[in-house]
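In structure tokens, one chain follows: the form predicted on its own.
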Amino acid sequence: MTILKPLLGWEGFLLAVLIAIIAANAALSPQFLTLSNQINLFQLSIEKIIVALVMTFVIINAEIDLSVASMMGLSACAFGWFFQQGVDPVAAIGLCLLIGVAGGAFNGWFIARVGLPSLVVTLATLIGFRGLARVLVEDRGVSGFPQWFGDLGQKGLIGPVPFALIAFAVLFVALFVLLQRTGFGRKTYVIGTNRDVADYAGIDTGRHKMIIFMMSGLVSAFAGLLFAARVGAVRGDVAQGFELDVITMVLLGGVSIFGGAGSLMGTLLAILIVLNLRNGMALVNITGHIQTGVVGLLLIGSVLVPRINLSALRRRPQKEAT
């Protein structure tokens, strides 16, 4: 019963507007259903999606990170960098993955620490991490990657199923774990919901939204290198925009944006929808602007739709003391 009951709220009816999408999609198009379409489906948003996943923890927190799709912006253009540099590849993605690790332990280390808003600080990395991608690649691109690191972005791994893909599922699985089975998804929720009660419990609430940010920025420098060996190239505005995606599933998926409230399954469910809606448009030869509006659309509907149902709730108490 406990694990249906989230089927009854949010996420069912998330469940029941995926379903809707998938059939009208199925029948607009032939091709919506043939394997190679669905693989496609996930493989060109792969990288916000994972992104997407690491966005639910800080989001719950009860903060924000504007700064993923220029850190996945940085960790390309380094690569790139590194390459052209003749550092050895396999070293190359591991320093590059440190950057993700340094970028993500700045961000915390002002908000946790110097007590800064997470809006004001990501928003300035956002434009230092995009000002440093570009510093490195100037206004060039870099292709001519090894062949295996191309491999891992653009060839299935087990059948048609790409690396990517595969790591997008062990890390929703691994995250899923950690947030809703350990102490420290108990104490993400805590301290988005009330930080100071979290003080009081003796949590170090510091030390927890440091490794928050820090594991946000190392995946997106994970999703950064995975966008690289898609596209086979890296130029300055790689990821450029990829945040609104991002915070769109995560806030559809039922995450309040407020923290303390969401569940990763809410921003799977998401996800699925929002891939769904994109390439139902794109099968049906709807412009990518359109696409953006829609997703925009999305974005002010999940905060607004959580929101009037929360004042309906607390309205109806008082009509039935009157």
Given for the second form:
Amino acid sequence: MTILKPLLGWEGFLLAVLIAIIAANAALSPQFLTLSNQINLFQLSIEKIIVALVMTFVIINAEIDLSVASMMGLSACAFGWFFQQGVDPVAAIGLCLLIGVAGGAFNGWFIARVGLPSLVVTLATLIGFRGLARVLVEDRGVSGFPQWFGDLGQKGLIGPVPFALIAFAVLFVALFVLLQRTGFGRKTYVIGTNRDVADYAGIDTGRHKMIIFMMSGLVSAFAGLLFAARVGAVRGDVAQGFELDVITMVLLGGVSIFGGAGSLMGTLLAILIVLNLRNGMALVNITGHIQTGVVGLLLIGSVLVPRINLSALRRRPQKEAT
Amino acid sequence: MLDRLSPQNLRILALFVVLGLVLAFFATQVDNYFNARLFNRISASVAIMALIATAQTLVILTRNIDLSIGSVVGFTAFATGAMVAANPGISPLLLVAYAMAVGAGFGVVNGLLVAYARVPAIIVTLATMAIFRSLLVEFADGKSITSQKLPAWLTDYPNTVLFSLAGVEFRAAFMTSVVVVALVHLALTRLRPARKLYAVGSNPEAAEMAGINQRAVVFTAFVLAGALAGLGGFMFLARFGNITVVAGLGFELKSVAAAVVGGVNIFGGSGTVAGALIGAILVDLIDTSLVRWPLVSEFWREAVLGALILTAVAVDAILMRRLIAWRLRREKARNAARAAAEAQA
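Cool, the form predicted on its own is there; where's the form predicted together with its partner chain?
Let us now look at the entire complex, which starts with that chain.
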């Protein structure tokens, strides 16, 4: 429990921030707490928050994946291309998910086997995957997908709750169990804390990293398909720039950029904070760029504030000693 | 030669070879490839990118990264445009100083947070990328800068031909950039204070033990990078004239790409500004040439660029490992031979 205490403290802090934001929003607008607004709030960023779950694994493992948004774009455009070629949509979905796994394996191979830094490899594939997406659809837009595909993205599946939100919930539970309750999850932390030690402890760290990047590719491809279903059309610039929003959410959730620390619960709370904050700002007519700026301030604050507390705590016993 | 040249110089040599190969390749593929327009187009774009890649290199050398650089370029381009539109009579030098000061101001914010508040650079600059951009949106207040509002000397500046060599025109903006980059390169290789960037990037603890004020060095790197990005913003304004709130979007990753292709180690401590310049030229050359290559559609540009970056880094890493292993073996053999000779004597 003593190890968990600082974590509980951090999550407690996030929870307090979240409650404050929700209270402020509810006071600002009577529309805020309605079910349709709450679902809408998730729907608008559903692809980002799904990818944030798997990004948590990547960053805890002391790596980074900048290529997620380009993979979302590639998968969405590949779906559009397959659709145009007359491939059965269900088969096309399977192929797109395969592209995700393959792209992730490509990243993983250069990172785990060649030993290149993930920042550089995924920066290159950020450009490269996006490039492939553009090759597939060029400067056209593809739309006219089957009715059921669009419904899956836009309409409620269980009552008013859409498929994507259910997928998010299921994925969260599954990944939570994987990270917090299994050996695979523990290995993710150990490798993130110190890869050399993990190697000496007999963990196949290369294989582990490969799997994590393949997971990242798969989930990103899935999120890209959700985007195609929700918007009903794909273009070469689908999801462009999403990677930074995703990474911001994960870091705000208290996941250490140096790896080895953080939790999916933190990421979930950060997701809720960002979504509610953006929704609240939209309710009072604050536009996109400013919203992103406020989230940026929150990100710096979230790292600075606990640090100030810690240094104050550290100083006190020294004074008593002298 | 292989055992004498430093890895830095070897890399620059290799980059020149690659540059030559790319030129030779496209010359066989594209009719009338070598014309004045090719040089002009690339030099106009490199004039901006070289400054930004240099700024990014300074920060990366100290084991940090600056993702806010695109927003700084956008803000300074807009603010400088607004300044000159309000005071058309302002002296050019003062305007450049203003651009660099605004950029340096943003660098101070980043530097304070990274060096003194000890927040990781990737977090700080990810956040300030968004914050500086939203400041620009506030500052712009829905307006944009148009080239009609700018004085003629400013919009003429990038196209002023300083001198021409065998039909190739060397224009003012490009030459300014090259001179600035050359000065930074000379400083980084010859000046003792500038070498501290490498010391801190190679091993922060060792640098601290050697009496280097690590925080001050990191702080300075961010401020200088901000000032260079500000100069980049000035160039951006001069070249495009029309500035909106999305100016400079995506420059942060382009600058990292140019630096990395140019052999700058993303973990700090090694790399040169000259390499980053050639990296910027190489990226731009391929970008421009692919458009004119009839064999592939222009939509392949980004895919090829991604592959190029990955190949450059992978080949660099593998060759460097081999080179180091080869030099070690050679040295061992030489020592063994010397020991044997001494034993005989």
